[in-house]
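There is one chain below, alone, in structure tokens, taken in the form predicted alone.
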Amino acid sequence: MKHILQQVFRSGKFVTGFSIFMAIILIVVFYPMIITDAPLSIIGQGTFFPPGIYVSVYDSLSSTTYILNLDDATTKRITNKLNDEDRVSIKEWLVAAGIPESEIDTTDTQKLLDQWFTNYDSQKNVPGMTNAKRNYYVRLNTALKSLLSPEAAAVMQVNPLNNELEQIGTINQTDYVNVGEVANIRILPLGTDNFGRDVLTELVSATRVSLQIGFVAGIIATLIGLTLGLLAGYIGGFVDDIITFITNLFIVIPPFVLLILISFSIGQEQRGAFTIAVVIGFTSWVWTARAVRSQVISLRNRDHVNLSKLSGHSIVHIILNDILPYILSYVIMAFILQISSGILAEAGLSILGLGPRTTDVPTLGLMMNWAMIYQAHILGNWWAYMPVLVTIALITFSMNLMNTGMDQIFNPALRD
């Protein structure tokens, strides 16, 4: 065993895949110990908050202010306020007002503003402009002027005695607060999803559940395939015919179609993560059984097996002691691929709406399903689906690397 492990860990592909997979496992194990929030708890009153550091505006008002005179602060403030739609609208007005389109650069904020304030006139009649569009330009012009105004913003509060607003302070454009001194800060590296839930916390929990589904499905599929393959390959005859007939029946019906039919028949309320894992396991053992059968057929007439037969050993003893050790490396490789295919099968089911119940635990497939239903890919909210795709790709890539590395070691045809 020690010699085999040394061989395995000398494979660069196996070590790379194993390192990626263990890194994922460590994150899944230790992250919930540091961040104890429930993965499905709603923290944002809204949908798809972009990634970033969120600071309480209310608490920042009472924090110590510091005066910083930054030359480009106003430009950055306006650049952040002026979205792409506003820039295009400004360009449309300037072109309609007679400014050559070649002279307008929507990416140059300072030049665009100079052209706007030089040429904009709310009283000017621009051909083809509706009243709604004219009012939009008036509001935009007012907003830009307020950003450029050096005057401070007043902080008002309702007086409980007379229910009138009273000024309790001012905020100058040069006032800054230290983020570390603000009472309530929330870091959202991957933003929130369509329900206002922390995507990173949800992703870690979903990865753990998907891995559990993959392992359970892999164990079930490998055990069924291994058992049937050993019996069919060694005993042969009528037993082999029956097992081969059953295997061929499952091959005729595509496993994923069978998986869809079974999942649909179970019903939403009964589809827990473990149930889905069991269903995946019972529908994905076919190729393992066929491959094990072919391996056993090539081993059953070896000299050591015949010697064991002459010694009077039972069939179970011969299978477990004289055949199984010779195909164990292949079984491990098959198990690795079963885990990977189990995770992909769950993701496919969940995207179709046939995965685990949505109110129970998150899975990688369910996160993709939520992102698709709420059109995250259309709205450009990449953080709702891209980390899930990357996680699935990393898991399957690492397992395929481990499998390839082991195949190069144990497959005589691939050895150097």
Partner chain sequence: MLKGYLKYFLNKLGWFALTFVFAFLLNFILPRLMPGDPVAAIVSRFAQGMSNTSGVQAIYEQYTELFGTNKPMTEQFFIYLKNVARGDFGFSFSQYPRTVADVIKSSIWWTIALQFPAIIVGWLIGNTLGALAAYLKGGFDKVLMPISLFVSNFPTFGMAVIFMVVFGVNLKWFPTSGGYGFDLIPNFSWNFIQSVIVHYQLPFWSIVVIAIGGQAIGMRSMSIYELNADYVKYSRFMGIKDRKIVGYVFRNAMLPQVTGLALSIGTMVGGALVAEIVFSYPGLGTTLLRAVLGQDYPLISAVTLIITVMALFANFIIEILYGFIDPRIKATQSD
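Rigid core (definition): largest C-alpha set, two forms, superposition within 1.5 Å. Positions refer to the first chain, counted from 1. On a predicted model such as this, the values are computed, not experimentally measured, just so you know. Compared with the form predicted in complex with its partner chain:
- For the motion between the two forms, which is treated as two rigid parts shifting against each other, Asp86 and Ile243 do not share a part.
- Relative to the larger rigid part, the smaller one is rotated between the two forms by 12°, as taken from C-alpha superpositions.
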The other form holds:
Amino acid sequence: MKHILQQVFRSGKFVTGFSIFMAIILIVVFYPMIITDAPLSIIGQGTFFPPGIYVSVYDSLSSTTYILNLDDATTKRITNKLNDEDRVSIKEWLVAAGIPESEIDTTDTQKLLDQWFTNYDSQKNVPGMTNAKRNYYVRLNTALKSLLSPEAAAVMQVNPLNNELEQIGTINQTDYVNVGEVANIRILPLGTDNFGRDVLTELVSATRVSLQIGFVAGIIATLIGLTLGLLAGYIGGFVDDIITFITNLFIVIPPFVLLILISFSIGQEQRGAFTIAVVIGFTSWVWTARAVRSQVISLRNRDHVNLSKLSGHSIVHIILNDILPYILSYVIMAFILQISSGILAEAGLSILGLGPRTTDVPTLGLMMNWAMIYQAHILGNWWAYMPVLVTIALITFSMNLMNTGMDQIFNPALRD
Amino acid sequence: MLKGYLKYFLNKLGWFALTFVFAFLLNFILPRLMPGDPVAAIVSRFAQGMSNTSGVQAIYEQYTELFGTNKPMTEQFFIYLKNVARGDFGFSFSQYPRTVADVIKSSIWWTIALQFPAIIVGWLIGNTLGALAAYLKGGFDKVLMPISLFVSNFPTFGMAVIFMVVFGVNLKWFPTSGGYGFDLIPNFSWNFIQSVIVHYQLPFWSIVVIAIGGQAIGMRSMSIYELNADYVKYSRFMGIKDRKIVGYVFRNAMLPQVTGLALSIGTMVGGALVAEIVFSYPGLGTTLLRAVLGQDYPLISAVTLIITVMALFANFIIEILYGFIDPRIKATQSD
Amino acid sequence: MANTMLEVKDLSTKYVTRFNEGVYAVDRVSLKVEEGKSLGIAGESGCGKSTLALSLMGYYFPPLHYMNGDITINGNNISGLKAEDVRKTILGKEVAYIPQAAMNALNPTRKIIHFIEDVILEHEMYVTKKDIYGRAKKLFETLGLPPEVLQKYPVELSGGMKQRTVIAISVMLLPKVLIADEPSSALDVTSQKMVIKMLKHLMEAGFISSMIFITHELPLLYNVVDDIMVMYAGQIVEKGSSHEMVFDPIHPYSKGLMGSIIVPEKGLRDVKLTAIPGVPPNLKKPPAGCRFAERCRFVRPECRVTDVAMREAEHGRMYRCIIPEAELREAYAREEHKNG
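Alongside the form predicted alone that was just displayed, please also present the structure of the form predicted in complex with its partner chain.
Up next: the whole complex, starting with the chain shown before.
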């Protein structure tokens, strides 16, 4: 056993897969200890806040202000505000006003603005310009001017004594706060989802639940498959015929269809993550049963098994001592595959709307489902679905790498 | 020889019939095994969302008649059997007053035209790549295998989402949803056909790419196994040229891949159905999603039955073809 | 003097592992087989005897690589030939091979007759399939195999039948040399006997002109071949007539090898079964000096210094040891006396 482990850990593929998988497990275990928020608590009012550091505006106002005179502050401010469409529009106007196109560079904010302010005239009519477009230019001009004006913004508050608005302070363009002194800052590395939940916290929790589903499904499928495979392979005859018949039936009937039927019949309220895991386990044992059966058949007439039979050992004894150890590597490989396919099955079910009920825990499939329903992929809100896909891919890829590594060790022909 | 094949064919046909009966039974029994009165629950759930009371009444009566819910199980089964044999699956809950048969008729061809070509193309490309990887080894193998391993473990819906985001949303090369332009009415005009072809690409290739990965890995393993077989060495030392031996090897390696396809077609179809959903492709997958969302029990039941029959039939066809490709079948069955 | 069918001089070949290490499995082997004669090669598994069998045909493909030496078959030196020429003109025609695992030596999806067609069409240009069938049928009948076998797939044949079919295919083109690598090791006793009988018959009936028979089962060799060579760690350590080799080995390793088997032959029944302690050296880095030194009970310091050459003994026998023949025989006599 120790020898086999040593061998397995010498396989580059296995070690890579194992490291990725352990890293995922470690994150899943330790992350909730550090960030203790409930994974499904809704913190954002609105959908799909992009990833980033969120700083409380209110707290910033009451923080100590520091004055920093930075040369490029204005340019940066405008660059930030002036989007690509505005730039193209400015260029259009300038070209229409007679500036040669070669002299306009939409990427050089400072120059573009200079050209704009020296040439813009709201009275001037560019041929073919609609009224709406004219109004747009007026608005743009005002917005740009206010950005450039050195005037401070006033902070007002309602005085509770007389219900009047009173100025309590001003904010100059050169005022800064130190983020460290602001009371409320929230880092959302993966933004929020359609419900306004922290995607990262949700993702870690979902990964944990999905892994649990995979494990439960894997254990159930492996146990059923192993038992049936052992019985069919070892006892043979009629028992084998029956089991092989059932196995072949379930191989050709799409397991996904069974999953759909059962999940739907159970009903939304009854469908917890655990129930789904059990259902997946009960519909995915066929491959294990098949593999175990053929392995056992090849083992059944080996000398050491015959010797054990002659010594009068019971079937249970023979199976445990003379057969199981020889097929253990296959069983473990099948188990690993079951886990990853269980995770995928849950995801598939959830996308169909037949996943675990949505109220208590997130799963990778449910997160995917939510993201799809709210069209995150079409709206470009990558943080809502991409991390989920990457996590699924990492889990299944790492498990299959482990499997391939083990396969190469146990089937030397595949080595090179 | 012919006798041997006939025997094989009849054997497979019998098996097909048997699995069909079993699948049919499962489709009937599974939903009925659940606790409670599913009919009442489903109809009442449905009725909540519906303002047309005469519609509810019609469905309720239709449903009771169709399934004979107050009759014993065996009688219910024969009623169901009779109705299904007539192609009568009752009304769709969610798309009333359309019948289930009508809904399925309008979506099944989309699925057949999408999935089976995609699975076959993926199988062909995957096997070619896998065989090349085993034969060429070296760099080609080292690049292709990790990619295949990664891709084959990726869910089909994930590939669909990525294809859609990259080629549909960002590059805008292809439309992101539907089976044809939303402003078109299905007909045989060039405009419509062109639209169908353009809409076909993304769902098709995302299924193909997933299939390629798994098949390439399987074919590579089989080919390496065959390349190391004793008959290769013996044939070489009897002076047979390498080209011919490679022919032996790939033919032999391909045979288990054909059987493998027959066995895994059920799983592949399941994955591809979800990919359809991502693209809102007007096939059975999307129909299924709508049925689930609309708690449309008759539609779900019919769609799952159709999908099962399709998978069984595909499996049957592959097995039948296999009998032609593997010469041993005819030979060993005849004695 | 009879014609020499196969002569090999100083042949060395190696395996190259996937880590690019060389395994020097055949080291400067020389041998000669004359017309009508058969030569047995014996040794423990891993001693390089199967590699030697593959190396004798002058056709190498990875992981086996040719290093140096000459192979002459029926008077033609084939070492200088291009691989493609060896394949067309030598393999199957001049020298034929029966593999160790003949059970799986035939392509499972090809009928026997089609494989025979493939083989013959590689070597003969103007021949029709009808002719081939006629020839194959005649050969099978002569060798006592039912001609119906030709129309079957390998899966339809029993193990013994498959092995005999492989042998028949190998001699289809009447090769000068037949190399049989443990052709009977996987069979039951009855099939083994049939295979041996068939091989003997092939020699007697002139289907083949000479034979090399490789096995780890020495009693089999004694019954089949005229001469025996013993191989150890890629080198020949002793050769002589089969009777001398079995009853009167000179080299300590041959002595040990003969002692480590149960031979139901008269005169050997009482010999005590002894195992040779230790394991053969790693052929990735063969030791300097005598390769058997580590396991030899007569080892002397000078054994480990330089290569030990083959030396001649009586009746043209050869052995590889620095100790003179007489001294070794004395030592054996003393041991026997001590053991009673």
